[in-house]
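First, one chain by itself: the form predicted on its own, in structure tokens.
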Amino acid sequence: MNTNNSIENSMNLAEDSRQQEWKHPSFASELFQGRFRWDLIHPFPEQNYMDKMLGDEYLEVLKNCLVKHIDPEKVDREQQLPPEALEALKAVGAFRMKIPRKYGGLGLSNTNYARAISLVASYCSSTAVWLSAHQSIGVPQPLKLYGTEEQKRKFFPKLVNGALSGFALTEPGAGSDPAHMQTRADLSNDGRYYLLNGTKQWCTNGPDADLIIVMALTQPKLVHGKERKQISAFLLNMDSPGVLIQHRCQFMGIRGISNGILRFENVRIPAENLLGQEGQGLKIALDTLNSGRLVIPACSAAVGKYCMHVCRNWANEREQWGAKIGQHQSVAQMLTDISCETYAMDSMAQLTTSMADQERFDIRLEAAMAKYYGSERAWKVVDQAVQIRGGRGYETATSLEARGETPIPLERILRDIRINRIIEGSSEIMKLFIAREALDPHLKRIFPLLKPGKPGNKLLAALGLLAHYTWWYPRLWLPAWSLPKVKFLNRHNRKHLQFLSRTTRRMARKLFHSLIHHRTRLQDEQLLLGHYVDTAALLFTMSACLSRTEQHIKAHGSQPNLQQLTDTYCQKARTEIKEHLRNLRSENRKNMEQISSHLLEGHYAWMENGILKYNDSRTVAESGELSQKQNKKEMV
């Protein structure tokens, strides 16, 4: 298959799996259209009192279970979560938090579920992954969304009684682009079962799971006379004959998780275990991830809070050059960044989980932005915390404890938090996903003109396009007459709100200009689109912080410390936004592409001299073995 066909197949498969309609409003989507919909996020949503009480009670139970049954350093060191810990977590309902009460689960709200997983993540990231892989992307969530009543009555009781679940999508040759998937599920002639064959990679919980969601190719469909791949989702019992655990993977961080490579050899899946309809597999995966991603920004905020706690105590305790280190400007700057970013991550996470609970918003963009922003900023926050702690930040908690110091596990947290920039959509994939959804309203109006069709239909489409943009585009240049009528207690917030409204329209104008300039090629300008995504994510985060601060001040009166924190973060975000918008005109992209090509072609191979390459050690070892064999022959 040539490259063009491969790209076309990937795009077609992705488009078929996208949620095509926007049935509910989206604050983030409106930003890309130049509309600053303050009314969608203000007043800042507060958790329902009864729901919060329920969450508080459960978090206390969960906290006691963690402290009593799990030693995070031992989990990391021995690279496994002990069976007794798993049983203790099952006993307190930690593996049935998202299962509806109707079927015996706890039925927690998205907000309480995120609170619970972030509590666990602040203590032991490996344990958090066990829980989230089981119910954020494992069987409970997709079964709740797409399962038939018969499937729910069959499988939910198994999960309530302790069955572990996982999710199998990625393959050795198919990561973020499922168009290269090879695993197949062929329907039998009598239609009673599917025959599953293939290999899945990096299946979290897979090696120890009792039940998984597995994605596989089914019978292709014909579209305009051409075959188009279909990916379907199946509920698979892991004790089925032909299911093989080929390998258990080990990683830099989250070392206590269960993750591996699964191989399927003529595995029979009953036809009634098809989840949804044939061809809905990727749609099920994407819909599941919309809510599943919410735990990552919540966990990112929780880790930020832990770093604040550690650094506050250490900066007040440690003295260097005649003063507490927190009084030195370089350290004070890092403490400020940690505080501001943690408040931003927490505000964004709370807002987005609340939107999910209200079920009156389309959160696909908000969830993706929160995941992207939270994972990127949490990595920087932990890195700064390690820097503030110095050698003690780099030293393991076990080593610190062995020599009589407080076993603060920043070294482990740094290794663990790194995975968040990769799992459930890498940062690069998140940018592409957000950019595609942001362009959707424009593309829907333009594509009818590019597709084959009757001249009359094209004329109607062109008139509709002209009418829309004749009305829409001039409004982006108007003064901020539409600024929300909100009286802030602090004039600084008013200025930030004006900046948000003004910059939202500016970003929408520039995005439209880029679309006109690049046309259909815009989807290939990943760096350019990345600046738009980063701009929008910062606008969203600023908005969340402002709404939360204003609501807090309204409820509790003047809060100078909180206002100062908000103002500092917003000034920092404004600087970053201006930099991204400036970089839209940068010519560095051309140089980047050329240098990258030169590297791939080997023109810089001379810089690789003087090192021991990973192939060298194997070559030396093999030559050594041959030499030994030769010596033995000569001796004989």
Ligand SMILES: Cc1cc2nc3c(=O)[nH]c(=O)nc-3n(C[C@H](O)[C@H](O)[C@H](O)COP(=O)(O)OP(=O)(O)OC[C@H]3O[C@@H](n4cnc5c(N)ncnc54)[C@H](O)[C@@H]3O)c2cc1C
Given for the second form:
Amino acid sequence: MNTNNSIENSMNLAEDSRQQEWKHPSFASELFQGRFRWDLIHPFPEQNYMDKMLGDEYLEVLKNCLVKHIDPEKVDREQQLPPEALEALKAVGAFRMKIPRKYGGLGLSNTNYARAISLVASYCSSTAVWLSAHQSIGVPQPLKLYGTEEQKRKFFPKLVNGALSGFALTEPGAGSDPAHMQTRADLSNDGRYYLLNGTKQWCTNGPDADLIIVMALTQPKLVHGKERKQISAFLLNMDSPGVLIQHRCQFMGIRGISNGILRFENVRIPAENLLGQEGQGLKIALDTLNSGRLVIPACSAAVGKYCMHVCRNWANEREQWGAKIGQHQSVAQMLTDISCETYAMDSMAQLTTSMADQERFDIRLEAAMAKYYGSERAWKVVDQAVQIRGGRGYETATSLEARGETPIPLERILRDIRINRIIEGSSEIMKLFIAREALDPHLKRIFPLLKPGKPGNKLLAALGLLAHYTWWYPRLWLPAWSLPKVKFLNRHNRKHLQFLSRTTRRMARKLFHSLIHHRTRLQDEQLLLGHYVDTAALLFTMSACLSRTEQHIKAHGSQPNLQQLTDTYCQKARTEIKEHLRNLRSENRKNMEQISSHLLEGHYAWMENGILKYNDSRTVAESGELSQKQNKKEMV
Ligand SMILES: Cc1cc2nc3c(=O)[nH]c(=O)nc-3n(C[C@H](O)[C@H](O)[C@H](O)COP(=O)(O)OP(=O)(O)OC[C@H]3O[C@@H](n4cnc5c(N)ncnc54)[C@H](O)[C@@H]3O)c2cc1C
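To complete the pair, please output the form predicted in complex with the ligand; the form predicted on its own was given just before.
In what comes next, the whole complex appears, and the chain from above leads the way.
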């Protein structure tokens, strides 16, 4: 298959699996349309009293269970979560938090579930991954979304009784791009079962799971005379004959997770275990990830809070050059960044999970932005915390403890958190996803003109397009008096709100200009679109912080400390936004493209001199073995 065909296939599959319609309002989608819908996010949603009480009680139970049964350093060192810890977690219902009460689960709200997982993540990330792989993306979530009543009655009780689950989409040749999937599920002639063959890579919980959701190719369908790949989703019992654990994987961080390569050889899956319809598999996977990835921003915020706690104590205690290190400006700057970013991550995560609970918003963009922003910023925050701890930040907690120091595990946290920028949609893929959704309203209007069709229909589409843009575009130039009608308590916040309203329209105008300039090729302009995505993500975080601070002031009166934090974050975000909007015109793209092609073509290979390359060590070792063998032969 040539490259163009391969790209087209991937794009077609991704398009077919996209949720096409927007049934509910989306704050983030409106931003890209130039509309700053403050009314959608303010008042900042407070968790309702009963739900909060329920969450508080459960968090207490969970906290006791963690401290009693899990030693995170041991989990990391021994690269496993002990079976008794798993049993203890199961006993307190930690593996059925997301299963509806109707089927015997705890039925926690998204907010309480995020609170619970982030509490666990602040203590032991590996344990958080066990829980989250099982119920954020494993069987409970897709079963809840797409299962028939019969399937729910069959599988939920198994899960409630302790069956562990996982999610198997990735393959050796199909990472971010599922169109390259090779695993097949062929329907038997009598239609009673599917025969599953193939390999799934990096399935978290997979090696220990009882039940997984697995995505596989089924019979292709014909679209305009061309074959289109169909991916379907299946509920698979892991004790089925032909399921093999080929390899247990080990990683830089989250070392206590169970993760492996699964091989399927003629595995029979009963036809009634098909989830949804044939061909709906990728959509099921993407929908599952849409809600599943809400946990990552919450965990990112939790890690930020942990860093604040560590740095507050350390920077107050440690003295160098005649002063507490927190008083040196460079350290103070890092402390400020950590505080501001944590407030931003936390506000964004709370807002998004609460929106999910309210079930009156389409949160696919907000969830993706929160995942992207949270995983990127948390990585920086932990890095800064390591820096503030100096050598102790780099030393393992076990080693610190052995020599009588407080075993603060920042070294482990840095290793653990790195994965969040890769899993459940890498940062690059999140940006593409957000950009595609951002352009959707424009593309929906433009595509009918580009597709082959009757001239009459095209004329109608063109008139519709003209009518829309003559009304929509001039409004983007209106001055800031179209500010949301809201009584602001703080004059700084009012200024930030004006900036948000003004910049939202500016961004939408520029996006429209880019669309006119690049037309449908805009979808390939990843760097350009990346600046729009970063701008929108920052507009969203700023809005979340402002809404939360205002709400807090309203409830508790003037809050100078909080206001200062909000103000500083907003100033920082505004500077970044201006930079992104300036970079839209950047001329560096050509250089970048040329340098990366030179690198790929080996023109800079001369710079790689003077190092031992990964193949060299093997070659040297092999040649050593060879000469040893030869020596032996000669001696014989
Ligand atoms: C610890 C761990 C746990 C995991 N758990 C699971 C699991 O439970 N279930 C499961 O199915 N999978 C799981 N995965 C797989 C994970 O989701 C993938 O690693 C991820 O989707 C990326 O795929 P890849 O690693 O093959 O990278 P690739 O897709 O090969 O991408 C490599 C790089 O290229 C970038 N890239 C790729 N395509 C584009 C593009 N079009 N534009 C710009 N940049 C691009 C990526 O962002 C990345 O930086 C896990 C992985 C790990 C490491």
